[in-house]
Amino acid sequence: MSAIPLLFASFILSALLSYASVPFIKSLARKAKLFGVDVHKSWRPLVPKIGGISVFIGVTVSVLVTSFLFNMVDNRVLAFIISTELAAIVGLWEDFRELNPVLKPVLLALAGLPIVFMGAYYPYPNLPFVGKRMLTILYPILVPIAFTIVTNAVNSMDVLNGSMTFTSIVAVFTIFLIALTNGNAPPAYLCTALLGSLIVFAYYNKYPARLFSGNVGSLYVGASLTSIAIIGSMEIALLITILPQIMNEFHIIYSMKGFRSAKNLSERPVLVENDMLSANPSKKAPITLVRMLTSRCSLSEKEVVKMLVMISIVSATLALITEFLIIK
């Protein structure tokens, strides 16, 4: 059978159901009093700062509809289902109540575990100029730091309006280029639901936001990539495509002496000025993606995010070479 009409029907009920979701979100995140400020606007507007709850509705219904219609449950979309809730949750509780910054790191890569115990994985990855190799022993101690890295580092992006929806729907299509290309199903249907879902949400993301993604959302999204990339055998082309998220969180890290909460910088990465960014000359400021971008003039917020999308763009292209003129 084509798989034409599944990936069709994940995209389209994702994104009805994630577009559908987003006034009871509005509703929750005002009578739970879940608002963030806008920092990077001289009023400071206060936005619902859940909204990733759409994205996280909209593709784990659309999977669990589409994968009994089609005949596509298996143990590789539970494992996706599970794993990425987990990374939900994780991120909910934290938009409620903020988590010590080293345990974080732990419950996201506990999130991770599904995969390993459904073997929802191949574990003979195929490494640039070397091919296939069996880590049939590393590969599982692997899965849960991947969990780790990668849902932290598209978590550091989600700074500016629209910053992380724009360069993760970069990730997501490039890792659905690479399994459609390469007839494989799962992981192909999977991106097409998680695209559904973040394209709407890119509308209400988009400067200015009236949608706040959340920790609840970047981090399910980060885990939605991360779970696709290892059922789909495509762990070497994610960690290319979103290497400028992997860099910024390494900066940060590196710059802040290990995990902070943002909550406690003495300094922010970048000043404001009649609505234009420019990068904070403080030693003390942590070193940041928008930080280096903003470091020679001042942007609007619309440019950095704009650079951030062409610096994903080229990532990609990048993962795509290497997918298929190098391993290939």
Contents of the next structure:
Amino acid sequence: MSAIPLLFASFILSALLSYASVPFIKSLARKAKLFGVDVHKSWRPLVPKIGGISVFIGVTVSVLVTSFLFNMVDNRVLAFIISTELAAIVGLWEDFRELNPVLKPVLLALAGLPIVFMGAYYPYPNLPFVGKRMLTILYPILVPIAFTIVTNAVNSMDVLNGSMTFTSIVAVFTIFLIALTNGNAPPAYLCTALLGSLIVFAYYNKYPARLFSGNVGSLYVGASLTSIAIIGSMEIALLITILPQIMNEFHIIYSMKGFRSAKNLSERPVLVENDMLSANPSKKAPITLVRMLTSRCSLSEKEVVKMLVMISIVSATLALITEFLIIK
Amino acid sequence: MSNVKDKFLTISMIAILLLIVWGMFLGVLYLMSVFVIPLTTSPNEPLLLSVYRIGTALLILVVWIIGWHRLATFWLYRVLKKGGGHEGSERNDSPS
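Would you mind giving the form predicted together with its partner chain, to go alongside the form predicted alone above?
Shown next: the complete complex, the earlier chain at its head.
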């Protein structure tokens, strides 16, 4: 019960900070000319593309302030802040100048190293059917790999207005429920901080988007999810919650035969006509979740995002079933 | 009305695909925890055994990924062959 003020404070503070930082981010994007073209609309608006900085500011400051106020500062909280900041820097770098598609996963793996070096992990994951397994040697190797996979998976979902934000909200809420049920306060309050910022950001990112998250936002959210799951020993639940994102990521990598820039695609996965999306029938087009959703009929951007959220809710339910019925 | 039916069918099919991938993932975790991850780690474990464990784990993961990618590809092209998808404009989305 004593954790409730902490959860509430981190949620409110991160939401307020994110809301307050939006005008500053918009002017920063204008000055740096960081705009993205919203290609799914006939009027093709230019939208500031570093909106994810508001999530980064909201969560980082909120976590720092609340952890000091509630005496929660420890190596796990500090490792969370450093790892997620490194991922945000990689994202910001890519927003300014496109990174080499092979270098990016390497840099994202490096972002996971503070978690390893600061010992913010518990190398005895609880696996389905068999219980705890000792992974003292393998676990530190898996942490950077998990960072690369999850951050890229979340990043791969950032293709439509609100798609990354709303599906991430479902994932964070699932992880929060598990942490809360297990009485695990540090990951729970990191989740509420992330939820507060994401909900505010969703207001600006929903259709029609007034702010794009940019790589800085999607990589930051992915790194936050990974850090929280590792700190709170909820690795399996996280992987199942974000199965749609992971499937999307590997479909793209597999279809493109490795890490390649999306700009080098000969065929795009989805075609747009009169603001309606439909799957590209060409076999050369990469397979994506949006392409699968639009395979049967043309859909509006809003409808596709709603369906992505529904799929995320299905995978969140599977994660909860796994965590409470199969692992326990 | 047909749009609602199409949306429902698409969501149902992807949910079923997700269920299959989830089931496969649990199977993969079980196989890995039984055959790959040791119950106790001996400090004197031969190097070859460690290499075998990591190699087998990677192989199981790759088989899992290829398995659901093939399944999704088969499903997608079956739907598209039946008349889904539309030839349209040059504008498009970006996969990353």
